[in-house]
Every structure is written in structure tokens, then in C-alpha cells.
Amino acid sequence: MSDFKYKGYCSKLLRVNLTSQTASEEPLNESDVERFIGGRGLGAKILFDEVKEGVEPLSPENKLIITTGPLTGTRVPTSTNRFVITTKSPLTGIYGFSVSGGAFGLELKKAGYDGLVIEGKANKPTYLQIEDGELHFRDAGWLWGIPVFEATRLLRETLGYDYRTIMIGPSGEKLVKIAGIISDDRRASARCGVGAVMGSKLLKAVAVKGSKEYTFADPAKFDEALKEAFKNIGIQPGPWKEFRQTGTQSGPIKNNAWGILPTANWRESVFDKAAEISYPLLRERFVVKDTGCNQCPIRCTKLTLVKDGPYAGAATDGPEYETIYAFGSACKIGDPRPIIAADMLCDDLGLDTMSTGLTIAWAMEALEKNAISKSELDGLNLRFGSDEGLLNAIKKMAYRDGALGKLLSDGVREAARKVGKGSESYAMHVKGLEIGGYDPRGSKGQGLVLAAGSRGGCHHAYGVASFVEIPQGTATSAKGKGLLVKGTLRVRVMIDSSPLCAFAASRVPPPLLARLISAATGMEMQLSDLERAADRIATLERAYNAREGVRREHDTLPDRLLKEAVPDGPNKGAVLTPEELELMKTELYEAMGWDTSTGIPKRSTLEALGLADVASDLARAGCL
């Protein structure tokens, strides 16, 4: 029987060491949710104590570490079933974390455990299998090379369909550094290269069943906090009235009004096509039903199928929105059923549809300006619009097949590097990781969010500012943001760690979400408490990234958001300068408590967080 203080948890994690084909359970650390909750917060702790710098993002030496929160497993909206995977990216070279929902998260708990930390590398392809505290090493020879959908419909068939999956497709197993992991209700984890971790591992699928039961601290409490915020969604189910009919479907038409739509590889900031790629009209023509993650009431999913055309039978549970720019607006491809086939397609093989997505658009602007030939693209004519050559530049993407998949399987970085010719200043990534669709010139505190985000160009890890500066009309003003982005990522790094989704999350206000975490778990919990752990969070990703060689200067966004105006739509004329964007770097430094010459946590920050130790390895390795 634990003896662990606080109910909401498993207490133990379960260490897999692939090389000697070992495992081991390991106590919860209480220091360690009290400081750090779970989720992305627990993760970025096990990784910056273990994954020390310098390590090779694909040696064995890197761990993969998946995580789940207080919340997880809790009729709480949304937290039933999320989890977080952490590692160091390969991508970009630094912190990585991916947010997932589906059912994996939820079983990965009721199989006993609050997180799985997976070291080491098989000496043949391999899967887990666990079940109540019972692991086994299982060869996946037989899974090697299959696709993700048809893999994990064998393997669940293998060993019954109450298993829970994440799988890697060819592209992880070609050690493709944008690709993700897929679960088995298709939910991706898909940033920052975590597919290519576990292919490097020779680690196909994790397969999970368990029967625990979840028990809370307060139940009275806890449903009291419940109701209030199923009351909430019942009164406006997600960010917008009409979320639960439009899910994130609408954000191309959105943010085309604003001016804020990046299209042609973010030369332009509005795309005459907006609508056609956009809800109602998706709605309309493709979308057979409303689905959602495990046991969510917003159902802002939308199931679409393609039921005619070249793409006819081609059907997938989105494309939300970040899809739809990437193979969409960012490519000028204003036919749905394409982007609905490439969304398909990247599951299938296990990519990341932003990252694939922009490498694409950036290779058709490349060869516009004769900085690639065709020859060098395979002979495929991929030029802005053309549908035919995304699908095929995808597939080659995956597999890193010829000429094309080899210049392009390494993300936009890595690609404009190779080809140089003035090409990396279009190449839209932030230390390697290809950027969210938000045109900073239109929202300048989103470009503070990419260019500052700890796992690089990322619209998610900071919280989305074009949501807030938008609506108040302060949009082109660069003062204040470091105080507004601040607050923006106390939210979202709560929300992670719970973790909840940030679209339930906004019915769930901090305050309340503060209750839950009490009341399931009896960890005293106020608002300042949680703002107080997500500081802390933020503090050590930074740290994280610091060791290995992040200083104020990587905080920077592409060329052409910098020195390029906007040449269309509402924000014609418009610029983001490098003068702004130092501006609001030094608020956001000053206000998380930061070194504002080189951006590195200060030593009486750290410490004030309770950070001392980390403190002291900052320092051990010249940082401080």
C-alpha cells in the first residue's frame, strides 16, 4: 500500500530500459507535483535531471519520457484522457514537448502509472506491452515498415481491443526529424520530432490496458467544481459560442478578416480561398459527423470525408485549423479535398502537418526563385497550388525517398541550410521548428510568443496572444506584451500540466481549475499556488534550454517577418521590426525574472522558485 501523500495520482513511474530490455517502478517524488503538478511540468523536470546537455537527440542517451496529471482520468473535460511526451528534440536541438489527447493517457493510468520514462535502445525492433503493473518486452518485426493505421489495427487485434496504442509510422522509423506518434484514435503527438526519438530507440508501439480505479481527495468538493465548470461548456462550449459546430475550422476565414493568415509561405497574409477552405462551408460539404477526444462533451472534432474527385474515400477527424494553413493557405491550395488527403496521409505515416506542411511551401517558393531545380525536387512539379505535388512530396518526405525526401525529411531548417541561396530567409521556423499560423506583423505579441517559446516557433507553449490582443485593439502596438504573453503562458503552462485541453480550458478559468487540483488530489492549492508552479515550469524549460546554448539572441523570428511589410489585406503596409521585437523581449525577460542581456534565468529567480539545485547546475556548467 503507498503511503503517498496526495490522492489524484498513481505515485510510482515505471522506468523501461530498452537496452537490457529491463524495467522498474520508481516512487512519485511529492516535492515534485507540488512543485511541478505533472504533464508538461513533470516532464521538463525528469528531463532536465536526466537528459543532461550535449546529448545526441537520437542516441540512446535521450529518453523519451510520457507523462500524465492529477486530472487525467477525471471526468474533468478533456483531462480524461490527456498526456504529454517530453524529450530533447531533434528538430531543433533543445526542449521538446508534445501535447496529446485519446484514450492512451487515461489507460496508461489505469494501468497504475502516473508516467513511463524510456531510456536506452532495443537491439531489434520492439514493443511494450503492459498491463497492471506487468511489462513485456514483444518483438515488432512483424509491425516494421507498416503504416500506422493498418499497424495498429494488428497489433490491437493481436492482443485485444481494450489495449490502448501509440505508434510510429515509416517516417519514425526512418528517423525523420518532424515526424510524430500516433495513437490508435489517431490523436497526434507531433511537435518537435518525437516520432524520430522513439524510431531511434527501435521502439514501434506502447500498448496499454489497466482496470484502476481513480479515487479523490474531496469527492463533495470535487463534484462541486465539476458542475460549475460542465455549466460553464453547457453555456459556451469552448473559446467561441459556436465552437462545438465549428471546432478550429474556422480559423482560416478568422484570421483572414484580420489580415493575420499566413499564404504563399507567408509572403502574404490573406488567401483569396480562405473561405473555401474554411467552416461552413467544410461543414457543408465534408463533414459526416461532430467527434472529440475520450469522454469530451465539446466534440469540436469534425470527421470529413472526401466523397468524390481524385481524393474520394479520403477522410480524417480534422483538419483543424493548423493543417489547413500548412497544406492549405501556406501552399495556396484552396481545394479542401487535398488537405483533407494530406492530413490522412500524415497520420498514416506518422509526420507532423505543420512542419511537413511548411518544409513544402517553402520548397515551392524555393523553386519559384530557381533556388532548387526540379531535378532536385524529383522531377515533381511542386509549385504553389499544386495538390498533385504536395500529396507526392509528402509520402517522399516519410520516407526519405530520393533526392526530394532527403532534402526535405529534416524540417525547413535543415533544408534551407543545405540549398543557402538566400533561401533561409524564408525558411518560417524558430530554432528549427517550423512556426503556428498567426502572422505576427498583425499580432505582435504572437511573434513574441514564436520567437520566445521554449520549444522554438510554436503558437501552443506560450498560449495563442492574437487572441487577446485582437479583440482589445492592441494588435500593432508592441508595449505591454511581455506582461500580456506572461500571462498568456501561466495559463497555458497550467493547462499542460494538469493537463487539460486549452479548448476546455477556457471554460475552466484558472481559479476553478485551481479547485480541481485541490479537491481531487488534498494538495493545497490557491491561484497564486498554481501561477506560482507555472513561473516555475517556464523557469526551468528556460533553464533547460539555456545549458544548451540558448541566449537572447536565438529569441528571433525568419527574415521575412522582420524586414518584409505586409503586402495585402488589412494590415497592408504593416511591419513587426527587429527594435519592437528586442522591446517586448525585455519585458517578458523582466517580468518571468530574467537576465535581460542574455535571457537566462537569474540566479535569485531560480532560487525565489525553489529552483536552487538547478541554480547550481546552471552555473557547474557556465551559464551563470
Second form
Number of protein chains: 2
Amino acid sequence: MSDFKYKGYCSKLLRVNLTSQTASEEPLNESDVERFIGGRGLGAKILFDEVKEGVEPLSPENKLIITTGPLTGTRVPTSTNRFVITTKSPLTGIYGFSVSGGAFGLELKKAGYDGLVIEGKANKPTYLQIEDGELHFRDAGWLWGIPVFEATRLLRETLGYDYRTIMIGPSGEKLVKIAGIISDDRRASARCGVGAVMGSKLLKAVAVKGSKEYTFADPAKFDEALKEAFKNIGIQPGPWKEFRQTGTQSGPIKNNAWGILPTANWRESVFDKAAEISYPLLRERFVVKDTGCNQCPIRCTKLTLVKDGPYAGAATDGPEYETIYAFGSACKIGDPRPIIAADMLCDDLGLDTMSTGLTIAWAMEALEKNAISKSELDGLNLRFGSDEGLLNAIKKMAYRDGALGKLLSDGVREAARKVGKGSESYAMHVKGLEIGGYDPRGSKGQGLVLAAGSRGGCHHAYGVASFVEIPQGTATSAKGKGLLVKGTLRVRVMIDSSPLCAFAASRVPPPLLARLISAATGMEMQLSDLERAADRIATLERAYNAREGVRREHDTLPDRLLKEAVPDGPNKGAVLTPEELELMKTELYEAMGWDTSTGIPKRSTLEALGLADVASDLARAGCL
Amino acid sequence: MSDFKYKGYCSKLLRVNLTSQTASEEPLNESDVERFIGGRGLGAKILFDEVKEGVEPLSPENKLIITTGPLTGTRVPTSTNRFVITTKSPLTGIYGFSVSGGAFGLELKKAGYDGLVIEGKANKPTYLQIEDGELHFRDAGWLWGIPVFEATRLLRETLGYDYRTIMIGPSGEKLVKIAGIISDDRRASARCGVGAVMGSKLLKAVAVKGSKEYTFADPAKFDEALKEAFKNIGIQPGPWKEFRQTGTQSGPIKNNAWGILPTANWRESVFDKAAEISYPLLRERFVVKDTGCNQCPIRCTKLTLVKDGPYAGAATDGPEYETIYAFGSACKIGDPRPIIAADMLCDDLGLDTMSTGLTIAWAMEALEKNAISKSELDGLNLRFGSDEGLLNAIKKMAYRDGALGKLLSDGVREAARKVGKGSESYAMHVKGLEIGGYDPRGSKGQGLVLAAGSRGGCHHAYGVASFVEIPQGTATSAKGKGLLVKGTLRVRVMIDSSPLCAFAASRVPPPLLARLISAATGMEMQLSDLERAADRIATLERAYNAREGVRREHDTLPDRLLKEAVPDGPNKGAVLTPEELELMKTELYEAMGWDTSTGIPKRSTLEALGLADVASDLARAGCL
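Could you please show the structure of the form predicted in complex with a further copy of the same chain, as a counterpart to the form predicted on its own just displayed?
Following is the full complex, with the preceding chain placed first.
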């Protein structure tokens, strides 16, 4: 696919109503772009304005908002295909978004749209076909029920392979709350149950094809900034060069050495088989090719293949670190083969690997503790380390099949709620979102990231503090982490809103990002403007959640992390006390201008950020 | 994909040598085209000339010959994408070919080639990339081991989706003798172990893209004939219209009613669950869409989907009748769900469904008879009716895994040879090729088709006599069947050489076929010319096998069919005696001008057909 030029960013949104089967184009508000950039920021803005408190996430009133950003479709490394899906999450009940690479974002841009806002609910399974300015509502009855890989092939074979698609699997169709959306090239917008929202609208897929070209506002300036970005990506030695070799697959061995590799549903923090499921052994034994998102120069994706045993033939782009952690150490599976197979299966059935793995890990512990019985798992041998149990559980969860499906398909919070018997204390989620794989008792800033993150217990939304505090040698201290996280979240919000891949943040640092966006769009953005936009977006996300009832006390962690000491490894005995967490929260709230007693953004902060309308709305909703 | 025009047929062949990594173009010999048409006929000619007796099928000396024909790429219904793969079969040791639809044949033509002759053996896994006149030998190390579906996606994602591919799965790589070759749109060139030959050359895939246009020799005349073909396809009522509804999936119920549905490894001839695995129930419960080969107006392919149970999510183009028979009635599996899953799995792993199913059915009987033990099947519960056993056996066969893989991966003849203990008598193959699903004791002409067919025990090469003799009411009689089969084989050879889909034979009857070929190529072909070409091709095939040692006595049937009476159903008590078979053979040989004592084509026949060179070669080889 060739690079294409575009002039400015402000083009238009396509608003599609599935209930009435109508659509309209609307110009993208220039000031919204300046204030919220695009991608994550723009999605948050539309969600805040249009999906009010109390909307049932799986009702027609919820919306699926798909946004690109000013750098989508440019050759800025990692930006080419980036897009963001925003919705009210059925898994958490709050603000939800999921970022993805692949090829869909670029195609949407080429079709002339900076975003899609999908509303209502079709009366039968439907897919959307968008070609440049043209939209068709198409019958998807024949695709309904077909897993992602085959359904994608069938759809593209029908429409032409110049279409790029996003699609749900059986799990999304069955409103499984940990279902994601998968693009034709196997990239996943996995988190927050975005697939269930798509399923609730009876929308199987969106297929897009475009031929539009854009011109940059200032091509010369853009090219100059672009060159710098490529130089950073291409030449700088050190960790970055290493990253091309390892991708995220060095995570297990690294986090294990740091003593923060969650193991056995977070009961332990080191895994004796970490090396087996990590770079370099993974690379030696399983990686067959370095690949990457469309046009991305990094090639951090590691195509893996299982060559023997019962999972022979399983091949997947990945698994990434978080998937290895979720199916590997968290489930105590030390053989990469079932992990690769599980990763592939989740993509095909449309499941979020992290939420799936953590929910299964919880069930393994609950079974061991007799909080649940084998019959509640349809007789499945769901013991720690059971690869067969893992794979069968995934299938059942995707289809809501049997007692197991009924219990586990909506994620770990819901499962623990149903079971009770103290199992909530080891249900590893925050606000309903299964948490990322960095033990905050050995990396305290990461505890704040997990506790306060805008979409729940996530390793992404506020950045990975571990990567800063561990090399700094400050990981065991809580003090100063509010400020540190303000820094990581700011960068992450900018990155997600441009949008770029999180992995590019160090090579396209904020000042360079500002130059790129300015040159591309013609909207003069200084670093300080970007930082202000990031604060604005993070505060808007916070406001969204506040309107849904989220308060300071909800920014917390699973009991296990606040009540148990690390039992093993380099951090043995380490704790993260509730007091430490509260200290970090206060620091962060203060740094962000959020009320330290409620966690709600202050009116003064909102107004200073130009969010007076948000303040009014929060006041209307009784939050201010 | 748009229609394209071509002038004449005689373009060129691309000869590729994998050993030396060189290639050359050679003009297609006009007289060969006139005499052997294309497709099957041309493949047989090249094979006869270039792959002599004694060549080990899996050695570099064997060749993989891929031919299109004069109607490939035209809009003649069912012809658009047809191509033929010819090789010396590792499964049978004799002449082998496999016909397929899909999209690859058209693309090969558009790239400027009427055929590919692939020779030698690469020194590492390789794929061929052909774009118009350009050929590249590419490293396929990273694709080696990846099953067909994912490897196809990865390859097309790499090269561009305008490439069309044929590919082997793990089974072809592991030289499994029942491995086929699968095209990007899931069409299979399955029979005769063509995939093992490709694997033996370390050739994972051929990817082709073309943009050439051709003009017809006589466009007006072609269009006129084409209109007639479309009229036949489109309007004629009766069985044809029904075929669009049923595809081949009405086979089980129909053959069951006729008492010729092979059941329990051919021990029985009716299946009490025939209706369950047949149209109309299949259509009601499992078919989600009528599809078809690229541009084919018939849409006989039935896309099926398993919606629940352990095989939920399995989706396949088909299964066709022969697959349903092989995995269904032959294995006594009356649930379509594992049959659909098995069909999909075989496509992904690259296995021939018929050979796979019949080999498993044999193993089921051998296990029941204690001719083999469970430990020889790695403890698998391979009982008649065991869907779990079926699916696990398929996986093991594809990978040559364990004792089971070692025993079954090379088809039923080889398995029975290893086991002995009388198991050869119920190994349902002829000359090593597992046989098609029409019981010849209830349809005697079909017995001749199976016994004498040029590629072994096949329902395709000589046509399906059952479809003529049963409606005629002559199915229980042997007399006259030599002439009947001469008729069905002639038509089939013409169809395969043009090539068209066998299902189009009744709608594009030979006189119309002659008009179409003439108008397309500018070579004036009368019906009599086509008939003579068909006789020439069939005789050449016969000569090839004669040179390999095939004689009259090899044209036989499994003991079960010649020694046991039909035990049940409408044909209960029916037998096909050796005498009847011999009578039919003599009739056929006489009709074809083949020596009735040896089965070898007579010198006079060869000379009359303009095959003096073949006669000389047979004389050299001591056959004449």
C-alpha cells in the first residue's frame, strides 16, 4: 500500500444508524480536533457527549465509535494503520476504548472518514460495506456464527481483497463481555468488551475500501520531521534495536528477573518456567518470521508456529507479553505450544486474551480452593498447568457453552460475584477489567497505573510505570509516583490520540510528535499544546467515569495485592500497603487537578482546560 | 475479476527447475494442443514424454505438471478457473492427476502461461512467485509447517491479494501419500498424492498474478456458443435446477435409496442415518450460503457451518458427497458436525478427504476385527461412529504422528500391506487409490469405472456410470457396460481437457464444447475430432500405466466387492462376479482398441490415433 498525502486532518465523520439503516456525514469539528487531537481523545469526547450516564452498554443507546487520528495513514513510523474503538464498556460499565494497528485505520482514512460513529441496533445480522463515499447495509446472516478467520476470508473473497475489515467472532455475537474486535490482518481491538457492543448491534463486520489521497498542510516540514522519526527508529542502538529482535516476548524472563511476573493467578511473582515461554528460547524454537503492522518499520511482531504435539499447526502473530503472562505464568503453563494455540484460538473466536486468561487463572485457583466444583466447569480439568483445560475453557467461554460458559464468559469480576466464598479477593481485575502483568508490589507506580487507569485495571491507558521506575531504582517507593504517572499517562494519551503505537513513544517523543501533527494538519501545535490536550483528554475520561459513579474509593486494587506480601522471588516479602496506594492517588489527583476527596475533576480544572461544558454536565449529573 | 479475451490457445509453458533455480519459456506445440486439447490431456502427454517408467514418484525426477486448457479463463460456465495437476502418483505409482476449480487457473492464464512444468527439487523450502512474465524463487522457510489457511493468508498478505496461490499443508511437507494441493479459495486438487510430490520438491506454494488479456479467435462465434451454454445452465428446468439447491449433498440420501451408499467401510450398502447427513436436512440445518467457484453461475457449493457442540465454528465449502460418504457413511458417522469439521481440517492440513476417510474406515474395521490393536493407533478409540477418533486420526495422519501416523499416512493399500491378516480384502482401493462412493454391486458399470479407471479406483476419471445405468434400469446387468463406459469416459476426458467442471457436462454437451473450443482457439474442432482426442488421451493414459507394468489383471476391485454379496438394502443379495467384471473389461478394451489379453493399447490403435511415438516407446519398454 502506498503512502498517501492528506491536507489537514479535519475531514469528516460518518454517522451510521443501524436501527433506521440511515447514515450521514458530518464535518469534524476543528476545535474538537485541536482540543482532543483524534483517536482516543476524539473517541472520549464523542462518548462523553453522546453516551450519557446510565446507558446500558449492550443496548442500542450505546455507540461504537471508531476513530483514526491526524497521523493515521501517514508514514510516521507505527502510525500508518492505527485506529481506536471507543464505547461504554459492558465489562466495566465505564469508559472503554481499545487501540489497534493493522490495516483497517488506513483504509478508513482513504475512504474519506476520520471516524465512524455507529448507533442503534440492526434488526438482523448485518455488515457495513463502505467504499469511498458509499455505504451499504448488507445481510450478514450467512456470516453469523462463523469464526473470524474464515468469515474474514469469505467476506473479502466476496467483496474483493482491497477491502479491509474489522469483525467479531462467535464470542461477540453471544455478547460475551470479554469479546474483542479483530481486523483482517489479525490485529485485535480486544479490551473492554468492544466486541460484545458490536454484537449487541447485530453488526458482524465493517468492510472498508478507499482511494482518496490527501495532501499534507506543509509537506516539506512534515518530511523533515518524518526523517527524524525514521532516523530514531532506524539507527539508535541499545534497547530499541533489541526490541526488534525480541518484540514483547522478552517480557516473561525480564519481569521474572524483576520478581514481578504474576504467576498462578498472582499468588506468586516468579515462574520457574519463565525462560521456557520467553525470548530467547521462544525465538529459537517457535518464531518463524519477524512481521509487523502494515508499513511499520519496526517488525516487532513475532510470527510463531507450533511444529509438533497436539497443537501442531497453530500459528499466530505473537503471542505478545501480556498474552504469554495471561495464559502462561498466570495459568502456570510453561509450554509455549498451548499458549500459541490459545492465542490463535482467541483471535479466531474474538476473545480478549488477557481477560480470558485471567478469568481462567481465577477459576483454576477457585477450583483448587473448592470455591467452585468441577461440575460447575462441565467436568473440565481446570487445574493450574492444564493446557487441555485451558483450550477447552476458551472454546466454552467464547460460545457461552454449558455451566463453564455461563460462569466465566463475562470476565472474572462477574464470575467471582456469582461464586462469592471469598473468591473476589483473588479476582484479578480493577473496575471489572482484568489487569496487566506487572506485579505492583514490586513496582509501586504500576499499582497506581492499575488502580487509577481510565478504563479499569489496565497496563496501557496510563503507560507502564514499571519501565520507568525499575530502571530508575525507585520501584519499591510510593512517593513521587503520582507525578511519574502523570508523565507516563500524558505521553500515552498523546500517542493514543495521534495515534501511534505505544512502542514508538520513545522514538517519536512529544516534541517531535507536535511537529509532525502541526505539519500534517496545519494546526500549529506546540509541545505545551499537546500536553494540555493530554491533560484535557485524561480529565475528560475521568469526568466520564465520575458521571458513571466512579469515585476515589474505586481506584483500588484486588485484595490480594493490598493484603498479601510477595511470597517469592527477588521481591519476597514486599507489600503495597493501602496507605501507599492512597498516597500515590492523592499525588496524582493533585497533579491532575482532580478533587482529592472524590477523585472527580475539579470545576476549576475543567474550566482551565476549556471543558466548561463538561463541568456543567457533571453538575447536572450531581457530581460537582 | 473481469472476463478477459484471448486469441487462440497456443501460448506457452513455463518450465521451472527447482534444482538449478532456472526457468525457461517454451511455446506450446500446436499439434499437441490439437491432439490433446489441454488440461488433463496435455498433462498426460507431458507426463508420458518426460516421466518415464521406474521414476520414483517422490524423487526429483518426477514432475509436477500444472495445465490449464483452451477454455480456462473464458466465461464458459464452470471453465473460468479450471486447471489440472498431473504427476506420477506416489500413492498408486502410476499416472495421477487431479482437477480443481477455484481462481488459480485463471490467474495462471492471465500471467501468460498455459501450463507450468515443475522439475527437480529445491535445496530448502521454496515458493514460486510468478507475475506476468517474471518468476522468482522465494524462501518459504517461514511458511513451512504452517497449515494451508494461515499460510495462504500470510503469503497473500505479503505479496498482495491479487496473487492467487496453490499450496501444500503439513501433510504434503511430510510426504504423506494422500496429501493434496489446496488453492487460496479452498479448492482442492486432492487426489493421487499430488501434495506429496510438491512436498518432495520442497515447494510450499506457487503464487501467481497476471494482467494479460487475450482475444478470441472468433469472438462472434464464441459469443453465440457461449449464449447457448448460458441458456442451458440458466433456464433448463429439472435436475439441473435441483442441483443448484442440493449441490452434491443430496448424494447420501439418493445413493442410500438406490442401495449403493457404502457404509461401515463398505461392509453395508445402506446407512440408517443417511438422511441426517444429506440434503435436505443438511441444507435446513447447516448450509448458510450457496457459493461457487470464481465466476461459475451454478453456485453448487454449499457453505456449511457448525453452530453448536464441540465442533462449533467449523465452516467449510462443502462437504461434497464424496467427503460425506468417506467420513460419514463409511465411518458410520451420522452427525454432520464432525464431518464438516473433518472436511475443514483436511483442507487446512492438505489431505485428500476421500483417501483419508477410507483409510480410517478400514482402520475402524481392522480394529474391530483385531487385525490391529489400539496401541497401533496410539490408544485412539477408532471405532465406527467415533467422531473424536476420526478427528484425532486425521491430525495424526497429516503429521505422520505416532504409531497411527506411521500406519495410516500413506493410504489404505500401504496400511493393509503392513498389517496383513486378511485386512487387504477390505482395503477399499484400486491400484492404491481409495475408491469413490458408489457400490458397484448395485451399479455394475460403476464397477468397471472403478476397476479400469486410469488413475486407480476413482469415481471421476471415467465418469460416473451409475448416473446413467441406474436411471436406465440396467444397473444390475454387466452386459453393454464396456460401451457405456467408453461413452462416459470420452465425455469426461473432453471435459477435463477443455477443462470444464464435470458438473457442466450435461449443459455443455460435446457438440457445443467443440464449437466453443473452435471459436476460442481458431483450431477447427468437430465433435468427431474431440471424440478422437478423447480416445487418444485415454489410450495415452493407458499406455503410461502399461509402461509402469499395469496389465489386465490389475483392473480389478477389492475382494469385498467381488466375493461378498450386498448384505442389506434394496440390492440385498446382489453380487458382482469376477466373470461379470471380466466381461465388462473385455467389452471396454475391445471398444477402445486395447489388447484384451493384456489390457495394453494395441499398436494398431496407437498408430490410428497418431500415437506412433507412443507405440515405439512401449515397444522399447517391452510392452508391445
